[in-house]
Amino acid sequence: MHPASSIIVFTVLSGLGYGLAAFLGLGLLDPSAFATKVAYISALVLIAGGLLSSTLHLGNPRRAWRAFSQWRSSWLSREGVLSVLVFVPLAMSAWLCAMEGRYSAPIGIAGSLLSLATVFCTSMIYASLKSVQAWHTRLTSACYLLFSLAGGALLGSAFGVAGSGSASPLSFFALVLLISAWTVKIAWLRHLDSLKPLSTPESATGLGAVGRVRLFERPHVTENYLTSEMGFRVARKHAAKLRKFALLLGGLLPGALVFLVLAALLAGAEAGGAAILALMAASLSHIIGMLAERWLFFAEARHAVMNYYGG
């Protein structure tokens, strides 16, 4: 599948924003701290920025409103509806924090649940597609949710240390979630590498009983939408390098930085600028790694329609 930059940016930024919003909704950060107020604004900016990026992938943005009408059957429509609804409790929580310095549990928890539900709907857009065998697994949704929470915990831990001046519980959650997310992702990659195509040229054409089917002539003389969007291929050696790059920057380096910060803070060191910078660096590294991971998520997927194009 062709990796569209707008969708990659959308899933990474919005996932990070929803993950941060989910933890903010649990009231784990001091609502009176200035850093927490910045955290709420950051979550809203990340979510809004991701959603705006997704519109760049639309062929006719003026018809985008129609996507909201199919919520009974379409995961894309459900994602759209929830992405709008979640702004209500998030905006209310941000207002209470910024203007009154307090936290409301009912509103916050509602925001957390809606944030996670939105990420789940995003994951199901891909996991529900039987035509893309690599995505059609429960591991896809698990990866999206865990990566969203891990990124949110990383950012939240930086804001938490900046606001309280001590070890934040989110730092521990970030470490655990990073390990969990990449454990599931590695399982997803092994699943991908072990796949045997359910759809083949023989099954697609119904000529399997006759013998092996091979392409005699392509359906189109020139390139078209299907061959450009569904026929993208990435070389194995390049994919292997990018996998290591994504794991290093998206998991190992952030995890090591969080562990060092946690060890120092628990040993009695002061939570100064060095700890905050380390956690922000861990968040930035994680974002870069996630951009590579999400690029591979699309690039390594094979659509069944390519059976008709000799792919």
The other form holds:
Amino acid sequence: MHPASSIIVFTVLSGLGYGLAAFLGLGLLDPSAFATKVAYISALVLIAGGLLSSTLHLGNPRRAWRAFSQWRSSWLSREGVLSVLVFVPLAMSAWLCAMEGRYSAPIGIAGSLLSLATVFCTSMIYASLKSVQAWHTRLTSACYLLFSLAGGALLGSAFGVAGSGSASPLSFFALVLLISAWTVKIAWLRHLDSLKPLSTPESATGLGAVGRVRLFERPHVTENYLTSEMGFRVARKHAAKLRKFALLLGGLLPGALVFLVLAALLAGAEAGGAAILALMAASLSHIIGMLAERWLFFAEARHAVMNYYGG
Amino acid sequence: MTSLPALPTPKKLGLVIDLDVCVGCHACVVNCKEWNTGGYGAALSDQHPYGADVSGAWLNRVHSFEVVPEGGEIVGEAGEARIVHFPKSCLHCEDAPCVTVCPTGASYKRTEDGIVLVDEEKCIGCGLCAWSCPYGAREMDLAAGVMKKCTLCIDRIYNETLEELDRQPACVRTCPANARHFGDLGDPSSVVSMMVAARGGIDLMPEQGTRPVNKYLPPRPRKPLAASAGQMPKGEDTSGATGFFAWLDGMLDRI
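Would you generate the structure of this protein in the form predicted in complex with the partner chain, following the form predicted alone above?
Below: every chain and molecule of the assembly, starting with the one above.
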């Protein structure tokens, strides 16, 4: 599948934003701290930026409002509806924190639940497609949710340490979630590597009863929408290296940084600029790792239509 | 509404494509483009039509496959491999995944005849329906930013201003080999249904669970080439010659 940069940026940034919003909604950060106010604004900016990016790949973005209508059948529509609905509690929570310095549990928890539901809908857009076998597994949703939460906890812990001047429980969550997210992601990758193709050139042409089927001639000599959209092949060449890169920057490095910060703070070190800087660096590293992970998510997935194109 | 019709549609209009007959001439491909660029919805655009990297939206394409039987030779005239030309357009599936994934309601399946269509006024060009289709039946029109697909020539088959003979899809009407047939596959007594029953018509990728309406008739079994070898006239053998040719054969032998 073609890894469209607008969709990669969307799923990474809004995933991070929703993860941060989900933790903010639990009220673990001091609402009167300046850093918490910045955290609320950051979550909203990340989500809105991601959503705007997602409209860039549309052929007719001015009709995007129509996507709110088919929530009964379409995961994309459900995602659209929830991504707007979630702004109500998130904006209210952000207002309460930024203007009045308080936290309201019912509004906060509503925001957390809706944030996670939105990420779940995003994941189901991919997981519901039978035509892309690599994505058609429950592990896809688990990966999206866990990566979103891990990123949110990581970024949240930076704001938490900055706001409270002491160790934040979010650092601990970040560590646990990074480990769980990558455990599930590695299971997802194993699933991908062990896939037996559901459809083959034989089943695609119905000629399996005659013999083994091989593409002799494509319909046209040049590329078309299908081959450029579903037949992306560049990344597979570097897949093994990129997987390691994603794990290193998206998991190991931020995990090590957050562990060091947590250990130092619990040992009685002062929660100064170094700790905040380390957690910010961990978050940035995680974002870069996630961009690579998401790029591979598309580039490594094979679409059933390629059975007709010899790919 | 992007939910599929709740009940089976009374009619299941579709195509039956005979892989034994198709000669791979691409006439259906060209006539499809010709009709549909001026018919239903936006024109079927091409990108860089006179450049080196030409591409465009087509609703019907012909692939060619090489099929090698068990133990058969792959290359060469003496081999057992055969070429099968394979036209492919929308299969108007009964469980069409392209319909249910559509976020806007642009993609729908008609309750009266089962034709799957795109309402281009509602399409936002997100491309998810093309992702959901395992057959590659949908292609984005990059100029109009909307999804294009086979309409089963809905503007021909119900068009009373056309002569009755012409009220069938452009690809079917133009096929010089008569490899494409149009009809109601929901009616077991229709000509297309009888063809499917007689020839063992098949679904493409049944494992995808889409229940396509269009059916493909598999190529008829072929004799191995070696079986026909004995019937070939042999240039060296003159034993059957009579009369003048027998005399000429004898005379030429003696020279």
